[in-house]
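The chain below stands alone and is given as structure tokens, in the form predicted alone.
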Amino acid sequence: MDEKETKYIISLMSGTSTDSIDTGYCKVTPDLRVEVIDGINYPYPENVKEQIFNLYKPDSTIQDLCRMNFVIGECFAAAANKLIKKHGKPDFISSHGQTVYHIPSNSTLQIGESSVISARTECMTISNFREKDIAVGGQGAPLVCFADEKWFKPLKKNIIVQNIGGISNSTVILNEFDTFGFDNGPGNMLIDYCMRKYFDKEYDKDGLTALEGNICDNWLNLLLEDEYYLIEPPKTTGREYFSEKYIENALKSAPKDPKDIISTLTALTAKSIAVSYERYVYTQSAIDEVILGGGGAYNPTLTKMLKYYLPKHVELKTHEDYGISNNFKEAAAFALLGYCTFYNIPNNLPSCTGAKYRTVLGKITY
């Protein structure tokens, strides 16, 4: 496989928020550029989404997990087939899967059975990217840093590519140092939980609820004392740490007005990101700009708070400013990771994950 060719890849990604399966029909060229030709946000059926959230609860069973691995595989296959019907079969499918448990430096589990995807689509499927990184001493995340470096290093700027999904994470790309990355803390996860709890809504659309509330500084400062924020990178986190138990315990000292809770949790996301820069980035280099992506980029209240907490000279941009789809950026990243797996190109960044060495991530299902 020394002679690399352009490949058409359907990429499948579902993040911690579990809001949809981001599905991209991507063109990846030998110089590792990615074009998202088409994309859909394929929603999980409500009953499936509920069952996924049930997997995070202590009373879930091995039987539940076993069954959902195949159910989610069917959902991923259905999402891929939507684009196959429109564009024809790709060269292969690259699937991140649905993370249901992640223990940094120990083990990880993404479900959405690749054999089901391959059988239903009749396409070779590349999946299970995180495990190999953990096997060689890494944390299995963040993996999108690999794509961020390929796309943004040529800018020759000191930048942070900031994703705000269920968890917020940074890729730090500096002119004079190796790229590194880490999870900042909860992104939309705590906000979404409390929107469901108090307002029976899936998320805070346009940040309007946070805008109507007031930030409770005492509660915000208390939340920022959590030990996760003091761990040196590389580090990752997830729903296992910022769990239902975590937030319910935190709500014991929350303000009474639910709108103030949403406003303060939104400020927590913004300020925890800004504080992580102060602790782990500015000590190495000044930053020219932050490129924002993920669902949080669509929340004007959150982005305004983040701008407020950043130094005044730092520009806040989005992926769209660089011609990259904000909605399908992570799908594009996993298309690139899958391309590298196919051609046996190392596709992890040890400076981001903590792995002992570069390696090829991903498993192939024919």
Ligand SMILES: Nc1ncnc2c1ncn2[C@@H]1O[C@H](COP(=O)(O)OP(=O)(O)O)[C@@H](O)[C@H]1O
Given for the second form:
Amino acid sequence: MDEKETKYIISLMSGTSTDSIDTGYCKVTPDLRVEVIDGINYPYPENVKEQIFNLYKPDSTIQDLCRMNFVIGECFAAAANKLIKKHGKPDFISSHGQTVYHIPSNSTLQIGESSVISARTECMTISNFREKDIAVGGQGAPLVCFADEKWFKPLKKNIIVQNIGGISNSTVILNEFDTFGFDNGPGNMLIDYCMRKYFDKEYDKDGLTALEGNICDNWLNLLLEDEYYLIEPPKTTGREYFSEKYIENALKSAPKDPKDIISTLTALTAKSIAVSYERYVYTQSAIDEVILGGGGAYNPTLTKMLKYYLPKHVELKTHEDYGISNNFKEAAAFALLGYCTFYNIPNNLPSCTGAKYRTVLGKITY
Ligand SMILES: Nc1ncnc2c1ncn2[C@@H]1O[C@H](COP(=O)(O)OP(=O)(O)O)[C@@H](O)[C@H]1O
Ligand SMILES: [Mg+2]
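Switch from the form predicted alone, shown above, to the form predicted together with the named molecule and output its structure.
Time for the whole complex; same chain goes first.
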């Protein structure tokens, strides 16, 4: 391929929280830096969100799945078209899709048909990044580590880039070692589930409910005994493991007051992250800094708890401290992954995903 050029890319990302399609109008330069020029959090229509959650239930059918692939494709295209209206057509679109199934080292599926996106926007669309990593022996996740390494390794510090989305995941960037990454466990997912169940709210805005409740240490310790926390990285997880069944089962031994449940689940999110550092990071190296991102970074009760559970010398920063929007960080990362696919540059990081070798992820729909 010719010399690399600067590309304008609309990046589309929706995580396990299913809270919105994060849509970034990004400029990617040949030095692999990404600037998010504009971004919108495009919410799914309420009925679509409900149908996505229904897909995770055991009684969902193959027909539901096929239909939703096209419905979500339309939603992603609508999100992209909003930014196209404002900024004109990008060079191409990079779409992560909506994860509906993720079983590490076995299979993964992101839907939101790229043919629909490309037809509605009349833009080339790059999509389906995870499958190729699984095909070469990896877990298909975490993929954002690739961008984290490009952006943060040059700082020459010992850093953990900590995302707290539906699931929480770390990219560990150490001066003297290869970058590695893993999912810590449930991020906001359990909190969101219980906010819906007990308070009829989508999430615990600004951590106010958690702030009003008390942490129940017995329940917290019981939850922390889950075997996922003991698996050595690389490891990834999702709604298949931390499922409705899992949480309903866990709630059998929960405290009575729903506010205490939210406090304790917030503490679980924070402490499971801190404990994973003790087990899998500090055994290799001390850390100077944690860079926080994802929706959980906006929950001050959660970030305060995390600070409390971390060693005192560790500095807690956010992506914004480095000029990267927290809100569109993952969208920015998928713009970079798409840029690499376009130029045939390997864009998986085997030390993070467990893949046997570096390869070019993604499929192109013209
Ligand atoms: N102001 C806020 N206060 C508390 N929690 C928040 C706030 N903003 C976002 N969140 C949490 O972040 C989640 C979305 O995080 P996100 O990084 O988009 O996750 P995902 O990648 O799984 O979509 C929401 O579901 C919510 O739990
Ligand atoms: Mg989200």
